[in-house]
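Starting off, we have a lone chain in the form predicted on its own, written out as structure tokens.
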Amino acid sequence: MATGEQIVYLYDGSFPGLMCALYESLHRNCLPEDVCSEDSAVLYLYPTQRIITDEGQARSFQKWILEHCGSDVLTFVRHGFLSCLARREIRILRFLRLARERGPRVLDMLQHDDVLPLHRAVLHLRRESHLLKGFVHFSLRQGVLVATIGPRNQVLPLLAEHFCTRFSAERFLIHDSTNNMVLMHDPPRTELLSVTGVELSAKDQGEEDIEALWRLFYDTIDVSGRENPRLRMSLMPKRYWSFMTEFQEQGTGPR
């Protein structure tokens, strides 16, 4: 049984820095009060103790999950880690400390509190993930598709794949405004970047009026006497809307 320690580790915000952090508390065998990135603005009642990023060994660290837990535990702790779960840090560690005594079934022990609200949290990512491929609607800025969106979750590692595929010889840019961070696609090179106050350049000559056009579709097929708005939002988060091109009057919307 792993021993409680009355401290907070502190690690860089990455996930090669949070592998760091959970392999310091499982090898210790010690199990800390909580663990938080070092940018996140809260006062400790504990001491800390700041976990230095080893490439090397967050490596190592997830060959070893991927060894004694499987594919899936690795992968369901990565998408963990993209969740907006509250505290996540420290539920990935309980949930790690359970996978490496129960192995790959832990996966299966949804009922147990170590597991169940991570389970829920990857599940609101993978949906928000899967909304987000038809959501996302870009427009052209000086030659590139340009979007933005603000999703809950840090979901674009899991779009990137998608619209790599889908616009593969396209230069494309998505900004996730809600989390700071950018998916660049400048063929056959893909990045995903951590930014701060992004300026978009104005939308191309003619794009407002393909958005017009988009916009005059949407209405004329909308059927008014078969509108059901509670079945649209359940289907189409409102939260999404102001992102969207049918949505916008004409010349406003995300810059």
Given for the second form:
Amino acid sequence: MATGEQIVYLYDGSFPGLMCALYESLHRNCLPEDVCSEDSAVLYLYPTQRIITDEGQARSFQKWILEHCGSDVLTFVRHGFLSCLARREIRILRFLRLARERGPRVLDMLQHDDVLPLHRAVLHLRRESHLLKGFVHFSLRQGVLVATIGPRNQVLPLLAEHFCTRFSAERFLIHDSTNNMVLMHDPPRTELLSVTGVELSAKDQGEEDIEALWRLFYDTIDVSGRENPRLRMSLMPKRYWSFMTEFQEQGTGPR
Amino acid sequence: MDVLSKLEILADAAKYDVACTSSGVNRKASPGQIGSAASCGICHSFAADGRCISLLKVLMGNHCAFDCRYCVNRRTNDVRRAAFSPREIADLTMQFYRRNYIEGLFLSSAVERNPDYATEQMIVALRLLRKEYRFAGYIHVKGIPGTDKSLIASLGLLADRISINIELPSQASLNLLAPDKSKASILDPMGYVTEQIADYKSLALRRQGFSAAASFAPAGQSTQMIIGATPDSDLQILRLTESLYRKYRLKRVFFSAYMPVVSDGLLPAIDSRPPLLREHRLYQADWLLRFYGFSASELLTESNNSFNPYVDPKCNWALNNPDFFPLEINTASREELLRVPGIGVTGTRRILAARRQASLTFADLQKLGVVIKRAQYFVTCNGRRPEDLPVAPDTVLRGLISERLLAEGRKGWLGEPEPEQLSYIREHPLLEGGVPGWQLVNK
Ligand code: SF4
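What would the structure be for the form predicted in complex with the partner chain, given that what you showed me was the form predicted on its own?
The next block holds the full complex; its first chain is the one shown before.
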């Protein structure tokens, strides 16, 4: 059993940084009070230890996870990191300690407190990214397909493959305004970037007409006599609406 | 007429076909193509009625030579008529697809002139999309009853899914309400599609590794039935559904609650409400057939030929089969677990995986996503029932029936103070611990 230590690990907020923090903990068999990103504005009541990010060590730790716990566990850990779960770092650490003992089967242990919250968070991320595969609606700006989204989780890494396959020859850009990230596809290049903001150029000519056609289709397809606003809301929560063409009045929304 | 006006008329005319799924096929674009298909299906929006919008669902045209009495587009109905050109359909699809509004196209048509002519128009549109625009997204196309086989063959090579709608669930209803259609004009092309799908599949298997074989409607075949326009019972509809899955290997059977759109002495009054709850129960039963190992004859019988409006078909089955329960969570088979109200396909999978790690308690079940307030009457964990199993009739009812339905029932739904179906549940011995097997378990 690891000794619980009254110490907080500080890492640089990156995934490799987290890998190094987790390695440090498992390697020294010490369970910190918490693992936090340096820029999180938390008041620490415990002494802190700064973790140095070492890409090589991060890679070999991931290789260790892969070999000991299987690829599903590694993917689960990556997705846990991209989720919006509070204190996800320490939860990932606790999960990995259990995974070290139980191997790949750990993913079946939903009844365990070190698994369930993380499992729910990962499911939330995966569901949200599945929804957004559909809800991302582009508008053409200077020949580039541009969309803005406001997800809860960091979905762009999960969306990249889908959109790059579907629109392989198109230039497109998806801006995640929650996490200040941009997915850019300018064939054959694809990049995932951190940004401070995105300035949109105006919509191309004819774009409003196509949007009007879509809005007309959306309004027409509804069968009156079957309205079920509660069902619609549960399948497509309101927070996504403001980014979707069918809910923007002509000439409103991001121009 | 401009495209906007055409879209308004032809999307409106198409919306009573409820199928809008884009699932069943995985495909990546090859170089020079645009688009892909995801087998799990993707919704791009949801309409105000809560239905998934996945495909651009339109008619090629709504001039119809037929006179089906339940349909807005019938020859003798006075509606605005329009027709898209194949090029207009293809352009609209591409414009929507590029902006990620849709997964693809669901193209259908009224019987413009005759079934073959209308189908030829659709083929031209689909060829434009596939060959000229190199479109690799999803296409669902409607087969019109009475169409020549050679044309159905062309459709199948261009589309991912074909559906030929049965619409009316019995020969008698068909004769009465769709005089231009016959059972044979629907089932013959349907059978042909079934054969072609099977042939192309076995061909692809034999050729594996040599060349990419052409595929015929790789996402399979589906159909739709209208519910509530005719006196056909739930049992008749469900039996027909079951045989369509078995005999024609259909991927999906869709149900559409009849929405009165025309006044006709043979049909429900124009102001009657669509039987949405009945449609919902049929969909639940359809899932039980496809994923839960139930058969139609287990769910309904000649003497009991319609679903209980208050409880779902699975719960209804459980109440009718008390001898099957209780089941022990830690030892029951997959097939048995699937029959427990409150446990779904995912719940079953999780239970099987988790119980290999440790034996499960009721608290664990909750974490695995089981609906305890429903399942608790039907299972034990390590030989025990939950310690605080509610047996007060009201609590029991609230566990098995949604609040909304219960409230409606109490209000005198269907015009009775306490409908019989409701008291049947309330007084059920299984829920009072009155079944012999149950009392033993508790000791
Ligand atoms: S053939 Fe189709 S479009 Fe024509 S009246 Fe019958 S159901 Fe309507």
